[in-house]
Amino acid sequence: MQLPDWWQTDPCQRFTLGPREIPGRIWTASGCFGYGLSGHDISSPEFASPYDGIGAVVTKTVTPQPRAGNPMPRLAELPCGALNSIGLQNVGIDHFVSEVLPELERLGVPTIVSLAATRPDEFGEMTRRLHAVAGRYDHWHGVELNLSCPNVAEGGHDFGRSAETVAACVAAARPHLPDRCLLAKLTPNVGEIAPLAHAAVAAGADAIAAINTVIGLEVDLASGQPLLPRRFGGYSGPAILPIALAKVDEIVCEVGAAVVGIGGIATSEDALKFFALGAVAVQVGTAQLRDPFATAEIARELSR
């Protein structure tokens, strides 16, 4: 592709985010590359592995206790994206810090750990345990607080709609991450996202991750009922790109915070739109589910 004249940044070079140097600006979004343990044994004619050029893998979200996730079906591909109601299926913080995180360090995966909880004090306890185990790890760079998952009954999307709650969650985690970056991932399912971003930054967040999925519903015409057992799910993919750009622009212009842009990125052109608005990094989500090399391809094209 022909890069625009204003683009002068190599996204595969290290950059500073809060107290941490991150290996690059093109990341995979939470849940879209598992925990970062898969794909190390595959290659393509153009890439030695799907991790080539990737600045960080944001892990599948981890919760205080293991979760089995929501009943099937919980993922539906739609014409312009995907609707999911995974329900935060994960191994829980105990297994993650004892088994998963050490393996990520051994493999050299640049890692941002995604965490979700239903109370602020749980975020504090999980970040404390992470740092106690991995405080000397070279490849664990920070935490992304998932304050906006729209498909969990406990807390759900309403959990992250309150500026006070966002601030409390960030404030609980911040003291336990003195040398790692802390991101707050915010919901787009609000009229204005800037007040939430203000609250997160004031409480100590180094950056805002925006956006999470948009609440959506699909109908199964054979039964006349919602396709997903929990009715609603999180809608992602190309259709939400303009929504994500609008929310990122609102945060950059009204808050002035560092923003990691997420939502509908499938090509290098999509990523450039976020950078044009002032994002410091981007995350590739749904496109990574279709092509494990999607993020590596975007990083390569923007490095030319």
Contents of the next structure:
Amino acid sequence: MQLPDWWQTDPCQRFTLGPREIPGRIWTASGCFGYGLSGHDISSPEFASPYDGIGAVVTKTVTPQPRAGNPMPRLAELPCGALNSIGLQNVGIDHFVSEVLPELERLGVPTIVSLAATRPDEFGEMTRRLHAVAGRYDHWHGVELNLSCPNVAEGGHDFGRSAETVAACVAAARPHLPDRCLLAKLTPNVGEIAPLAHAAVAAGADAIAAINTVIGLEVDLASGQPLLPRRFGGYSGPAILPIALAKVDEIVCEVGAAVVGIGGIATSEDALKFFALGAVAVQVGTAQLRDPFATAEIARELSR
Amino acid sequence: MNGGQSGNRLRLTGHVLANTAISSGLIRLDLDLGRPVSFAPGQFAMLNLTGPDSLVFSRPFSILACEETVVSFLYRVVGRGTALLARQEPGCVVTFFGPLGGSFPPPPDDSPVVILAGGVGLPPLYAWWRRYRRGEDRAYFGGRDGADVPWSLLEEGWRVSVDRLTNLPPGAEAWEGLVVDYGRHELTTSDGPRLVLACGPAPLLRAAARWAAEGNWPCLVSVEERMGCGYGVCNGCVVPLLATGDATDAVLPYATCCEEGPVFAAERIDWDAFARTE
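Same protein, different state: after the form predicted alone, show the form predicted together with its partner chain.
Below is the whole assembly, all chains and molecules, this chain first.
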């Protein structure tokens, strides 16, 4: 694509986010590139690796205990997007710290660890666990608090709708991240997102990650029932791009916070729209599922 | 338990050479990838279209064959993705990401193999049969009726069953009934254990697993699931497993179909939970 004149940034150059320098501005979104370990044997004629140009991999969300996730089906494709109800299947923080993080470091994957919990003190405890081993990890750059996953009944969606709770979670994590960046990933399933973003920044977040998936539902006409066993899922993909842009604009204009834009990015044009609104970085989600080189391709196209 | 991955996973651009019905319900797609690709029987690729027809999720298809730069698939039109794929004419671009997942293993030295393939579950076992078959191995294919059977692929020893004994081409032979019932007679006529390899609809897999267990025969099944990514990053295509007693299994009872499968030991699958997802 022809890059617009106003775009003079090299997205593959390091930039500062809070107390940390991040290797680049084009990231993979949580849940869309696993823990970041699955791309090393993938190649194409155009790229040596799916990691080419990627500024950070935001890992699959990790919780205090391992989680089995939801029953099948977990996915529903719709004409302009996809519903998912994975249910935070993950290995838990113990296994992540002992097995996954060392492997990410060995492979040199720039990593942001996504965390979810049901109480603020659990965020504090998980970040404390990471902080305790931080000295071994040059490629671990920060934490993204998943305050908005809509699929977990006991926390997740409702959890992230309260500005007080958002602030409590960020405040619990902040002291354990003296030299790593801290992002708060917010739900779009609220009337106004700015109060949540303001609470997060006031409590010490370096940036707001916005947005997570939009709550949706698909009906199986054969049975007359919701297709997903948990009824609702998280809607992602091209359809939510304008929703994400509106929320990012609201945060930038009303809070002035640094924002990492997420939502429906499939092309470099999509990513540029977030940067045009003031986002400091972007994350590629559903498109990374379709094509392991989607993020690398956007990074390459936006490089000057 | 399966044959594991073979070689690197590649994302390539393919051009349609042929996309033609070879039976009343099955279509063979031949893609020219412009370079040779190696695969193991049972592996699959994620295919997608480009431009306005591009799908949010690529679709998984088992690899039927690779000859030089041409990779072949077999599919049935079951939804929007396969309907769009069926409209692609020679020269059209189809994106290829593969080979992915594990595979059926080579034949064991100590026992013959019994193959059960149902409908569009044929590709991995067709590939196995072409690569590994020995004189003592047996292959069974089941179709809906004579017109549904891809006869051109089933030379060289395949035994055919059909749900309805109609529309048989001249000279063709078929047994009337389900392929699992046709293959089951191996239990009573064989002089020793067999390794059962199965791919097809879930009822076929479950029935194969059941009678293989009756004979105390090992059984490997290739499972079909909805997939988001095909390379193990989204956890959208999990298969429920029985706990092995390992504490980790008790907490994480699912395996990804795309990366840990699609070939599983039948005895590891929780068939009751699997049935609830059909």
